[in-house]
Amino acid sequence: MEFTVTKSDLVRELGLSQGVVEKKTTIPILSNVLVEADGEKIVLTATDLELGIRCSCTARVSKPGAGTIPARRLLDYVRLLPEADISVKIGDNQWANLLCGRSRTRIAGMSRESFPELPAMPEVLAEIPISVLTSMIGRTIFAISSEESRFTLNGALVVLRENGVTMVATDGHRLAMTETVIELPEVRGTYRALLPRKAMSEVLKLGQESDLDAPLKFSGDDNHLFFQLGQRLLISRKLTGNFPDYERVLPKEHANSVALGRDELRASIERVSQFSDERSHAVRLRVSPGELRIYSSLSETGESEESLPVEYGGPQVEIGFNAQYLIDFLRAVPTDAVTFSFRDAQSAGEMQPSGGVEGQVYRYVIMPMRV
């Protein structure tokens, strides 16, 4: 196999494979990227058996073929080369020879014979603007559970209907749910799937490398989910199991609510949380007529308190929350103001964008803490 490719093209496409390639694996081939040269392009494929990505770039191919090269070593080296064309040749002994200007390098590769085959993408189920999907991921990914034992919560539930998309994530202590109204005429009935966190992170990376209005082609089979954006294809195994009935968790109504400035509230919580308990990260919110007090309990490091003026005439209510949970939402919410709704110290609180965005719903439910 022999081809010539520009450094910038190769670095860009190799960079997308790095989140997929296994760094520490008992299967050495999974640390490699499969390079296939044919026609006027090269195709790069990486997988960790749970997630796979295939992308391509134009190249001058003088001899078609395929081989695998250690992905991290190849990218780290190519990044250091000058901006110029790179000639790559992989011989029968699986060594890759790279020539760029005065630089000559040989990298030990492996035969493509043992590289896993990725499943073929089935018929497209829906086309969704990449900006819609990435914004929904940004509003939910932080609420995914990091406990591996709760594997059904290690991703987000994605629900597709003819008139929109819903995405929900929870770790048992909080729940983030977002809906976007969008016409998906190809969808018949309801399609549900559990999308792993790692795949969500890679979809975000794909979105950063593309036009915001670019259509993402989405599909799925019994075991996999497929995301095609232009010449790039991301394939993820589905999570198995039953996701909790999130509609039962969402409060039907709240006795009290108060509107707050997003940036002001976030800054106050961030300052007060510097003195919260290092394990629980607990802060207290006390809402009383005309005022919201945010404070931490006295600890070894000290204590802190902030007061924000609010329009509120209801009863005084004090609730404890994990400060990081509040901050996560305030970093993700798209509006300048938020609504904090609550009932009492024992009930879940809810935060939503004030006013909201047309065609979108964003609800964030947080369980209270005893502090």
Given for the second form:
Amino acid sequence: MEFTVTKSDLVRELGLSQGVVEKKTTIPILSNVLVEADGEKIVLTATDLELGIRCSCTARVSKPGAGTIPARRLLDYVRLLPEADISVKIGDNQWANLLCGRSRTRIAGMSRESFPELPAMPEVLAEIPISVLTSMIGRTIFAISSEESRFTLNGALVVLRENGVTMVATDGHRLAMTETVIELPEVRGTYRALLPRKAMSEVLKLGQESDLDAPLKFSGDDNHLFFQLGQRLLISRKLTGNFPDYERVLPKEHANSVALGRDELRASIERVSQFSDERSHAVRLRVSPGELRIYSSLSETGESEESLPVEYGGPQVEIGFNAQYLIDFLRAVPTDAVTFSFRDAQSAGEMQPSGGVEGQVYRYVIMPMRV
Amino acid sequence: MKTYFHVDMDAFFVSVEEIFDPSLKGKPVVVGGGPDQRGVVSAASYAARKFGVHSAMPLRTAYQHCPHAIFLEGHPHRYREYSEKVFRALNRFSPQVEMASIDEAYLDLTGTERLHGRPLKAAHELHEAIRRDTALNCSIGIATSRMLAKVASDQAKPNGILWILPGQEAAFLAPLDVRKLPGVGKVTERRLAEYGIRKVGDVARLEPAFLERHLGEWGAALAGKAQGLDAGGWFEGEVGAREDPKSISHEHTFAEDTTDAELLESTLAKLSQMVSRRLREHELHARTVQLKLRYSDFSTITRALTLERTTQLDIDLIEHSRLLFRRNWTGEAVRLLGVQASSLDRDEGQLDLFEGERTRRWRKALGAVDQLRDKFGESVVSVASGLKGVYEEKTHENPAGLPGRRRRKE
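Please move on to the form predicted together with its partner chain, as the form predicted on its own is already shown.
Okay, now the whole complex, with that chain kicking things off.
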């Protein structure tokens, strides 16, 4: 195999594979990127068996063929090369020879025979503008559980209907749910799948590399989900198991609510939380007529308190929350004002963008802390 | 200046047994189990003590010392019931009561002279009140520190009252063996003997710095104790303001080593229930569960698991201790099983979105169960998996349910 490619093309496409290649070296071939040269382009494929990515760029192929090269090492090296053409040649001995200007390097590769076969993309289920998907991911991904034992919560539930997309993520303490109204005429009935967190962050990366309106082709087979954006294809294994019945925990109504400025609230919580318990991150919110008081209890580091004026005439309620959970939402919510709804110190509270966003639902349900 | 009482019931378990079986009176009685059983003496009557039997001695050794003694399994629920009676009598006297174990308590009677009169008069009234309510004898030590009150009650036994006059602390302690000081065990006694220190007075004459150099921080506390002061460990702190425990555990030694998985798991369930009950009593929530497994050859392993959320519920402790057991048991015969809860916190912490309802329902059910157990004994209610693990609760000094530790919230 022999081809010539520009440095910038190679760096860009290799960059996309970095989140996918296996970090641990338990299966050495998975640390490598598969390079296939044919016709006018090269195709780069990386996988860790959970996730796979295939991308391509134009190249002058003088001798078609395939081989695998350690992905990390290749990218680290190529990045350091000057902006110029790089010619790559892989011989029968699996060594990759790179030539660029006056630089010459040999990298030990491995035979392509042992590289796993990625599944083929089935019939497209839906076409969604990438920006719709990435903004929904941005509003939910932080609520995904990092507890490995709660594996059904290690991703988000994605529901497709002919009139919209729903995405839900929870770690058992808080839950982020977002819906976007969009015509998906190809979807019949309801399609549900659990999308792993890692796949979600790779979709975000794909989104950064493309136009906002670029249509993302989505489909799935029994075990995999497929996301095709232009020449790039991301394949993820589905999470298995039952996602909890999230509709049950979405509060039907709230006893009380207050409207707050997003940035003000966030800044206050961030300041107060500097003095919250390091392990629990607990802060207390006390809502009383005309005032929201945010404070931390006395810990070894000190204590802190903030007061925000609010329009509120209900009973005084005091609730403890993990400050980080509140901040996560305030970082993700797109509107300048948010509505905080609550009942008492034991019941779920909820945050929403004030006034709502046309064609969108965004709800964030958060359980209190008893402190 | 403080005035502390230390009330110590005389041969408590034995005395309670005598109430139910007066024929035991005056005879050598050993509570703790049969003479050929594993386990240790929980209590011995004064008649048995004359033969050298004392608590914590292996039952088989006790039998060698005093073969004609009457050996009893004991009735933990009776002791609890009587302990509760004692506590109520004490509580009428002062709100500042702390049960240090099932049969002894500290009272802070500082500043109550106008209410109760001089300490000695107050002590006599208290002594009478306990006698009237429980038909049991106790001994009372009165002093300016809790440590000294404890030493005094010991010197007053049986059925006596001893008041160490303020200013006389060191003089009272000086002739006593160092072993009489709470916290001085065999090991410390031996180390002190190496320096020729045998009496408390010998300790009092030494520079605290010398003791600290040779015995560490503990030595400094010992120097304080020799002067009659509350020093070291939990003696530092107010009566009733005891610190929360760092961990709560229960263990069970099988009468015969066993490989019966069902019996082992149900015993585990039973132990877990006892631990979670005590968590609820202390109003604490645990984040770590630890399993202790001792095999026939005395090799012992402990394995711990951190929970995703804090708990004080039986079901959570049962589930996780069982998980640990299934992961770690080699299948060999087991001698002892233990369950420990640690990383304890007053606050429940983060509530769960999906489990909230379940937790509330369990808590309500277990609250009712705890009340039943308070009333009718530990074995009256159990989760089904604990049924086979129901063994006669061993009589020991640290049972579930010390009086005065009832939950106050909710």
